[in-house]
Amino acid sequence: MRLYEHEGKTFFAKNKIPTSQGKVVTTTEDAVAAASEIGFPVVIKAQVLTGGRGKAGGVKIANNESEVAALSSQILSLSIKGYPVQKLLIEPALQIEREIYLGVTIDRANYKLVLIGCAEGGVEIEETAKKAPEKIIKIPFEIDAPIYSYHGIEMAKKLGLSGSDLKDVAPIAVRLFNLFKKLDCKVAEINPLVKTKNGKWLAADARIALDDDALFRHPEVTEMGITVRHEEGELTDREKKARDWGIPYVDLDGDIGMFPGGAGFGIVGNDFIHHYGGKPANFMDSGGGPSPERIAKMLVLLDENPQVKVIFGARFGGISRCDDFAKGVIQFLREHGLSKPMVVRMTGNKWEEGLKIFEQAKAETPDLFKRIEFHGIETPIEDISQRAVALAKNA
């Protein structure tokens, strides 16, 4: 879950991280008077939970009140990765001497936490690594393992810093690890953390991922008017009611809606969908025994959704019963009607008594099951997958 760039300096502020003091705004008219206030010139970002901001143009300096109110209003009309720019943050543009790169993440191969140093900052740090491995610094540290001050002058020191500047340096990446221990974080950096022309280093950028399962630790975090959000980009509306309803779900970029079963079978249906050539629109997942009315809901997400032309339903009973899932499925077409073909393929636990009880549906009210195929065992998924995705094709 990954905080805005404000956010996450009004964090770095307040566990002494020097950072830029900035206002956020939501209007051109808020930008010239934030500007204003701060002194010319200043630099307006584009607040959006994705990276590449400035090569999309969402980072640009401004050296008066026609240029803020200009280049303000271009970055507002910016959709960047498909993320809507509606936010802004007025800072002082700073003269900058030096550039570093300061993380802290988690080796999840060896079950570690690391604490990363590139000499090289404000580029991205994944090419680096793939280009120039030898670059980037690491201290690895036990899960519990504390740091301590000649952990972060070690990592000053192979940064080729000295002096002054080993002293400014070294603490902050104290204070940087212990926020992400603090914040039960996933990934926090500073990038690019700066050397102005007076001297002093800031964090010019922040980028903090949560643990949005540590949030309830965390009453800091919402007490910011926080919720939970996705690492790049905030819920879509069928996300949010997704989760009012409290369905694991998340949108994708394609026009298959999946209609699983449990979250491993959902895996293993996109993972069929994408092998014959379609593209899913979602991730779904029922949970362990779903009732029918839960059932019923989780399809109407899939038929509300003007991107998704057909659905596919691939449901394995275990835990979670077929009989159900068919009582769910006939109570959503009888509530709320189908707009777009479906395919099922029910196997497991009580398959057949799911069949018989669609057959006996469809018999009573033939027209509500014009759009639907269902199958049972005797069908193989990869049939069912290709099928759903001819049908996406020609729809």
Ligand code: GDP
Second form
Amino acid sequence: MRLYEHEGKTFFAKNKIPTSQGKVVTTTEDAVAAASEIGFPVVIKAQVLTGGRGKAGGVKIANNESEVAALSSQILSLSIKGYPVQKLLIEPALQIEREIYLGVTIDRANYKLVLIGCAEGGVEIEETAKKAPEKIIKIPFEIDAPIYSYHGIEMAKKLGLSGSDLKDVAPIAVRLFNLFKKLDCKVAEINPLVKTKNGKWLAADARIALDDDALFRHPEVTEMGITVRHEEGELTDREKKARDWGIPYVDLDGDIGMFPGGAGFGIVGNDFIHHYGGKPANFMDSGGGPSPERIAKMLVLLDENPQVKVIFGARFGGISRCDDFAKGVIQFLREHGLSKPMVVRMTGNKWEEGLKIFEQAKAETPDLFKRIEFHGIETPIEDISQRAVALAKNA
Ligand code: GDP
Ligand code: MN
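Swap state to the form predicted together with guanosine-5'-diphosphate from the form predicted alone:
Okay, now the whole complex, with that chain kicking things off.
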């Protein structure tokens, strides 16, 4: 998950990586107040979980109060690569003489960590890597190998630095590498690392992505109020609700609500739906042996999602039992009602019992079942996948 620039800079500061620091605000008034306190000129920076803010107009210099007011309200109305700007970072503006790039990431192809440098910073490193790969300097490390000062010096030299520049930048590279390991990062990047007109080197930007699965080892992250986020941004409201209910769930951009028995079928079902020309609205997992309550909650997530046009259910009873599954679906129908068509297939452990439970409930309250098509082992999964796609197309 990604951190905001200001969060990344807090970690830089704590780990002796020199960086500009300022104040985070959410309104124009607070931006003006913060800027007056800091002193002009200031730089106003959109805080969103994506890069390329500079190009998108999310980084501006202001020389007085009225400029801060105008630029802040302008930036707060922006949406950068789909992320609405809700926070601004106000910092003393830097007088930049030079910008370079430093980063640490995982080289998955070679099972190594890699320290990366480029003498041309500020621009998107991915672009440079494509157009002029020879400009990218890489120093690989075995996963457990430590970094030493001479690695920092080697990097600084390869960047063409000497004298006090070399002396300043080399330890920053070492500290960035150590911070990467300490926080279990996936990426730790300073772009740009700037040299100011008065000769000081400091991180003008911070891009850090953490490994969610290692978050439990980092109380220092959660203590800052940082919780799990999407790889690409904040969790949606529905994803937060699912997380609170303990249901693994991700919103996607299609219209078929996926109600699978488990993660395995979630993946296979995703392929089936795509194969027949449909698009899933989500990915979801029930976990092993879900209770009827959990099954009902999974359906609430799909039924309340306005993007979902049809619910596609497939339960292969293994450890999980189809009778529990049927009870969960019925519990949902009685408590909530179903607002859209649903196609369900159920086979495996206790599927006959499950079907019996459905038939009995349907005989008692046929109205609740009007929008549901039930299938057992006799209907191949290909058929119900196609049926779901067809229902979504005609909805
Ligand atoms: P990004 O575009 O999302 O990566 O945002 P950055 O924080 O890297 O800012 C983009 C560019 O804005 C930098 O490469 C700098 O050239 C410029 N910039 C950022 N902060 C300052 C500052 O304090 N003063 C000046 N003059 N330029 C800045
Ligand atoms: Mn940047």
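Worth saying up front: this structure is predicted, and the values here are computed from it rather than measured. Numbering follows the first chain given and starts at 1. Definition used throughout: the rigid core is the maximal C-alpha set that superposes within 1.5 Å between two forms.
Relative to the superposed core, residue 355 shifts its CA atom by 2 Å or more between the two forms. Once both forms are overlaid on the rigid core, the distance between the two CA positions of residue 310 between the two forms is 2 angstroms or more.
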